[in-house]
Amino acid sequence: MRARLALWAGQQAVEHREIVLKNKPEAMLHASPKGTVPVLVLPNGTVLEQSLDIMQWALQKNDPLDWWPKDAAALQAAHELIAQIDGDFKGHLDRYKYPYRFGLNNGLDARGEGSHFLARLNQQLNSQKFLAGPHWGYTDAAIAPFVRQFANTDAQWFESQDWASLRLWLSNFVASPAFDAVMQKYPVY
């Protein structure tokens, strides 16, 4: 979802294939052994097979909405916060929502450590609109597709939580046209 934010913000025309994982299509594989979305396959051939490198890729072509960081430590500042999302808090949300395939009975001890990282990010949006600081941004779209898979997995348990900012920021991110853009539903290839 985050690849295709950035793809949506930076205007960038793509052909979008729909990939149903258990059935690999053979040119997938052919421009991505890996095997895992998203991919995108560049005019010149290049492939970028990850979704911070789409992201990177897209809004430094074109930024009209101005998400990418504008200096050095905004953008240090960035991947930092990404990398929290995308290290600790991501084994947390894969545990909570499939605790099966972990040999857990449930996620809820994953529910509890992750928690302790949506609190930070509340407590930050407390001070600002949006983590990635005035308005939307990189951060915010690099981070809310993971946000909105832990509140879903229990929406009623999210709600009850003390963390307004956040589930204000992550209801403002569900009701704009970015998200309605990316949410569209595309033929399997």
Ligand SMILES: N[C@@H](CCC(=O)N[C@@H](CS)C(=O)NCC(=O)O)C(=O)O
Contents of the next structure:
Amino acid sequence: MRARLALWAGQQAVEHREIVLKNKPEAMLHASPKGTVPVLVLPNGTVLEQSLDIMQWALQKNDPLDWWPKDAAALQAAHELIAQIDGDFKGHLDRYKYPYRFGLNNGLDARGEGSHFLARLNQQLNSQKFLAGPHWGYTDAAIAPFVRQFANTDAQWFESQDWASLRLWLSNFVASPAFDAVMQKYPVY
Ligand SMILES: N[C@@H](CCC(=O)N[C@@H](CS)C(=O)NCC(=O)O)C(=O)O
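The structure above corresponds to the form predicted on its own; please give the structure of the form predicted together with the named molecule next.
All chains and molecules follow, beginning with the one already shown.
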């Protein structure tokens, strides 16, 4: 989803191949044997197989919405926050969503652990409108899909948390043209 967001923002035309993870096409595994999505094959044959690499590629090609961090300090801050979310937070998110896959009876401890990260994001959003600063950017696009997954796991619980800034940020994302564009359904390749 974050890769699609950046491809949309960078207005990069791609041949979009929607796949089912349980039935990965040969062509995908040939291009990228590690078998995760997203995968982007460039015209020169280069294969990008990390969502963040695809985001960087798209936004460095074209960035009419000014999503890419403007200087080295902003880029460093983006990398640091995204690394926290992709690392520990993602682990808690997966355990919260699918406790049985991890041999847990429920996801409540994981939800509690993940909440610490969300409280910090909320705090950041108390003092600036977006994680990237005064306008939506790379950091927001990289992180919002995971916050949305966490929120949707138990929407009632999420709504009852004391995170007004985070809730507003998420609901603005879900109501945005970017979200609309990337949620479009494609036939399976
Ligand atoms: N670090 C990778 C993670 C990608 C990833 O784990 N993708 C999941 C889906 S969101 C996947 O393809 N899993 C393989 C599977 O479930 O078979 C990235 O950000 O691109």
